[in-house]
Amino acid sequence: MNNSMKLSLSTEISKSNNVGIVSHLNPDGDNIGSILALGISLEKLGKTVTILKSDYVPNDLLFLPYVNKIIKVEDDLKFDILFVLDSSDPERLGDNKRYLSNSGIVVNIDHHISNTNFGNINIVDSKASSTSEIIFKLIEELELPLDENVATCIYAGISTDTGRFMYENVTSSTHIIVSKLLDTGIDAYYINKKLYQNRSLERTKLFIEVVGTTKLLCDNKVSIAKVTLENLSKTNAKPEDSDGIVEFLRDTETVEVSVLLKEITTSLTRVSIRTKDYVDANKICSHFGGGGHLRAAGCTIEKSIDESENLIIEVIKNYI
């Protein structure tokens, strides 16, 4: 963040009392971690902060401090300043998109290369490991409050968006930040246990059900798995319980592209793609109006899950 942007944001925060922070649809650890971290910090600064969810908070993130502050309201609230975190475009906000026009200033903070820079102030760094990493730098540079609760949320966001610090987006800066987070007194073992060793029985049953029907294509370089409404009903699982399946299949030795299709309705499919070495996941998803990163991206297709599967396969064949 350059000096002029830093000064502009600092000025806007100083003169704003009513602060809004919004999540995106189908939120992940980075999204929830970053909105909570910023929300807690600004509240400690004395601001009135409202944190709004678009749909739900994943069960494995319910342990985070002050998670009950993430609410959903029906009223059209107005904010002096609105922070949109980890969302590449307004459409990802779902119902929360309406707050863009109800706010004095919109601050767009993100690390997706596909970000459309839709804010009045845009802090977008595609080289950052996560939005949570950017939030830490913002808190540090603007000298906003940082305590154990804020640090816990940032750590969870960074850890989940880097695949437990395994992905290419991890840099020396990431590890320096984590070192500073640990210095606040956070319990990293507790956080990691909650994130990665607390899978529900329903999620395990869904995992077994879905992985068992996975297709391998293109000389075993492409894995395709589908989560249907029937799968969810049979295992009593929630859509978010499918998290982790696409990464598990990507880790198969021969697989370069891993695809998970989730049936939202009979005519709407959400797609998650992970790649390993040479295929750009963002480019694949851009064919369907989606996007993300080089190794991880997503999109939504207004077709049945079977039709979506066929469309995705045809696009992937051009890259594999």
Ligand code: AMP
The other form holds:
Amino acid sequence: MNNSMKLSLSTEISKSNNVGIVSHLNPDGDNIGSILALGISLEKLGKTVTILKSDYVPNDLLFLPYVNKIIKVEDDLKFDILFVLDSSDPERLGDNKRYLSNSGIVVNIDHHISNTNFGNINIVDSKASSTSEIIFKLIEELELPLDENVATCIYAGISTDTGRFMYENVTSSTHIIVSKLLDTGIDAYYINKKLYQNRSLERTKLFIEVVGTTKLLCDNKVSIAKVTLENLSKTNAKPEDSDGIVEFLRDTETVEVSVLLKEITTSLTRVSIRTKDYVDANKICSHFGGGGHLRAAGCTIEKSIDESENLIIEVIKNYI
Ligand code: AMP
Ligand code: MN
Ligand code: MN
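Having gone through the form predicted on its own, I am curious about the other one (the form predicted together with adenosine monophosphate); can you provide its structure?
What follows is the whole complex; the chain from before opens it.
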């Protein structure tokens, strides 16, 4: 963040009382971690904060402090300032997109390469490991309140978006930030157990069911699996219980691209893509109006799961 941006953001925060914070559909740890961290910090500063719920909160994030502050708002509230976090474009907000035109000023804070710079102030750094990392820097630079609760949420956001500090988006700055988070007194072992050793039985059953149907294509460079509505009802799992499968598919030696197709309805499919070395996941998903990052992206296709599979394979073949 350059000095003029810092100054204008700092001025806008001091001028405003009524703050809204929102993030994307199909939430992940960076989404929930960053909105809670900023929300708790700004509330400590004395602001009136509303954290808008765009979608469900995943089970493994329900342990985060103040998670019940993420609320569904039916009335059209007006905010002096609206922070949109971890969201590449307004469509990602679902119904909460309406708050963009209902707010005095929109601050867009994100790390997606496909971000459209839709805010009045845009703090977009595609090199940042996570939005949570950008929020930490902002809290530090603007001298906003930081405590164990804020730090816990930021730690969860960074850890989940970096695949537990594994991906190429991890820098020395990421580790320096984590060191500062640990110094606030957070219990990292507790956070890690809650995040990674707490899978529901339904989720494990879904994993076993789905991974067994994996197909390997293009000389074993492409790995594809499907989560059908039938798989969900058989295992009593929820759609979000498929989180983590696409990373498992990627982690085979020969695999460069992994794909998980999720049947939402008989004519709507959600696609998650992960890549390892040279294929641009964002490019593949942008063919279908989606996006994300170089190594992780997603899109939604208005076709059946089988038709979507064929379409996505055709596109991948051009990049592999
Ligand atoms: P997912 O496969 O849903 O975990 O998404 C992987 C990454 O791509 C995440 O950072 C998402 O925020 C992003 N992403 C997923 N779907 C879209 C989309 N339709 N447009 C832009 N980014 C997306
Ligand atoms: Mn996210
Ligand atoms: Mn993120």
